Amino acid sequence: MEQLLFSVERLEKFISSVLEAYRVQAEHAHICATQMIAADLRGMHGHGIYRLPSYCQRLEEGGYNLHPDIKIKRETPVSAIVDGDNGLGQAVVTKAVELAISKAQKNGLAWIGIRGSNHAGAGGVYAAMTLPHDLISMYMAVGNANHMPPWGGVDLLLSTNPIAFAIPTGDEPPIVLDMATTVASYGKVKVAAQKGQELPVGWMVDHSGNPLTDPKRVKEGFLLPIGGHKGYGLNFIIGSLAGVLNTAAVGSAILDFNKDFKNPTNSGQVFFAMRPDLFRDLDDFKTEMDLRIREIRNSTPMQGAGPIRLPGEMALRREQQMREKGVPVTAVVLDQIREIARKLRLADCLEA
């Protein structure tokens, strides 16, 4: 599919000017641009700038609180809750693992619950804010529209739930694992379909449990769970901690952001952050996590396949490209931003 490459300074400010036009205020306009970049930077692209349209759609359609009074509730020296009030997913878990890394560097662990958000795109991008401070992080959070049903069921009562991973390393790149609980997220699912691309088989199944792979039936059918009912699992404990315990959303009171764009979705995330000397000296875990995973760069791969990557490597690369030659816009999308642009009447529309 056409694409065209724009710096990531470029798509930020867009992104930015975009927000402040609907009158987000300007900090969350440019976190959210960032984050928003950053994880088309690691090869996310269903929740980069495509995303820009439906938020757009939401801010036409009173879906956000421009004004959020972001607060901070249940507080302890190790835990919080972070009522978002609404505000842009961004924004609001920016904030929050803010939060936990001040925690954390002071009490050497923290869990922070999230309550009032809304979609906050990719998971590694938050998860990765903590490595600068040599901190270890785990994020978690409920999706918000349900595409998977229980395991052995048909109604739609679980979404993605997806979870992330950092971890701090000495010389070697660090360790980031960003995964949805199912076998795809439903963002690559809308981005495949965009491109007119077949779906894998092992992504989505009809009502019958057969495999379906026509983009334009994804509304007949459910995407599966990463290892089966293994999955299944992970993916209602973490509904469990994001949603329940936060008094956030969850199950059928989840509200299909694809679908609804005026009503709060409450959604639900966790992030929790520790120091690695709380169990052993730093330099020595950051010595031995480069061992450990040269130990498995170095192993030997199976007969016709490798080389052996360690989660987020290829996430590093695709960066490291894009910083260089630039981030890629796909022509629909591209189109779509750029009639935004116009209506809003901005100086930069994205012209080529």
The other form holds:
2 protein chains.
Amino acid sequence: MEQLLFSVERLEKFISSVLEAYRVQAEHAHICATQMIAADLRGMHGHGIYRLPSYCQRLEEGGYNLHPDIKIKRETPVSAIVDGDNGLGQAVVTKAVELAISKAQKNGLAWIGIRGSNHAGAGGVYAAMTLPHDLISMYMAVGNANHMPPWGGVDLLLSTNPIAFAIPTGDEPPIVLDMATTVASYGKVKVAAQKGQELPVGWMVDHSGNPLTDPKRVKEGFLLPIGGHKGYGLNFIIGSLAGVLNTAAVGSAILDFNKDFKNPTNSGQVFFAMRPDLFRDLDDFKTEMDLRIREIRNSTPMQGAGPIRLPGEMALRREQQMREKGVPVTAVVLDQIREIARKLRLADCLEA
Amino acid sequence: MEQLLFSVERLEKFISSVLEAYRVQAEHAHICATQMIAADLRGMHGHGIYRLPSYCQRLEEGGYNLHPDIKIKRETPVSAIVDGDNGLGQAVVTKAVELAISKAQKNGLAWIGIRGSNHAGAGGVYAAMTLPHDLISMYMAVGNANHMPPWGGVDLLLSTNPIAFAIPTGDEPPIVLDMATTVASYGKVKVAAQKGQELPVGWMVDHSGNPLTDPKRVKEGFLLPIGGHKGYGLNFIIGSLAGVLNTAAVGSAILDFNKDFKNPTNSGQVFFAMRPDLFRDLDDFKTEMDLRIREIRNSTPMQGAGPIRLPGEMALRREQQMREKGVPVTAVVLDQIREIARKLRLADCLEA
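I have the form predicted alone already, so could you send the form predicted together with a further copy of the same chain?
Whole complex next, starting from this chain.
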């Protein structure tokens, strides 16, 4: 598939300039651009610059608050609610992560609930923010459109509800896990559908429960949870903690952000941060993390299988590679965002 | 399969008397008996009275500390390490749950790390302990034998590492999720193997990656993670948080408690408790939980599928039924525990 490579700086600046042209305040535009490209850099292209056209459509139709007053509510030394006031999801969640980090540094740990937010992209990007501070983190989110029924049902009441974790290490690459509780994220499905690639069996089924692999039929089917009823249960728990507990949208209250670009999504997320030295000396912890990582990496691969990976290892390699060689943008996305840039009469329209 | 039914009280008293005959202190024997039967009552028979013979063998071979000094270390208002001093797992974890509840009631939330513990049974039993206190909870544990390789590998470096959650509700049955991060728990595999039942495809594979379904070949195979690499990642995260972070055994440091009954297992668990009213009024939270539960339960089932369930719903029904009609004990288990009771010359040897 045709794609072009651009530098991180150029793409970040491009996204910022697009958002600012839509009158997003400069600080939020900058944060959003950085976090979107951070998702691309981790290889999570479904949450990267690929999303810009849909954010632009929401900006055009008035779905975002351009001057949100992001407020901290019900604060305790170890918890808070961040109300995003319908600002850009990346700006809201980044603020919540910063709050969690500062509280965890002071008081050991912190759980921040988020409401009034929007689609914020890749959970791994936020989880990884605690690593330079030597903090463990957990992120949960209610997805922004329901693509899954309850286990044994057909009504779309559940989203992909992802969960992410980051764990500091010593010399080894830090552990970062970022996973939808569906077998595939809808972002991945959309990227595959856009490329016209057949979906692997197990990603989606149709309303009779038969495998759906045709990328053109994506809208007829629904996603499957990991581990059957287990993933359904975990998905519901995440929806309860990131949605119900934060007075954010979940279940039938979810607005499909792929169809409605006007009304607030009231997205909910959770961010939790914790100091490892609550439980053992930091250096000892990191040293043993390295040991457990190495014994896995150096263990015997199954015949015919490649080297054994740890969560986050590939993301780090991808990032190093992309920072050197450039971030790929597919021709389809490039067409869309160039058109937006030309319409906005931007100086840089990402011509080659 | 042949089984007999016994009252909850009789089984609890029976287990207590067995453990006390092995000189376990009365308080710990009582807690262990209660939590084992609580697992049976939730339908998690692999963690119920079924485990008694293996606990007895460990008691006989000196693998437990009969008079553990369960200590609280590195305490903060919202965290602590509980060192179980190699006591019975159920006694250690129950103490940690009580500590988490009291800290969460006072300070909003609490994360308790546990080390020096032992196999503690069903996570759902501990998670559910916070429900009468209107607290949300999360439990994680490193399993007590490695039955799974890293994704793409064949060396057994991972256990079933379960995670459990409990969420209070209003009029609806509380949400309790209790799941191994493997497709099947090894407890379930053992129960099936004991009954001579063929394993479903997807539970285990052999060392070449082929499905293993023969209950006689269980020891040759390994468990599969839910969602492939996702479940592997989640399993490793749980091992890091419940194992490495607590200075408890994980990875190659895991002693197979089905083979070694002499040496301390240094089991690790995590218990987290949190007040919902940190984020919204408790009654509003419970009311919306009920609403989200009902919209799922009342949604359309897939053709041919039974009614749609919520996590914990069946466990509650099973408990009500067993409290009324009795707790089933299979003939195989009954033979084993009757023999133990006769050897110990107990007054009640569970004769019919």
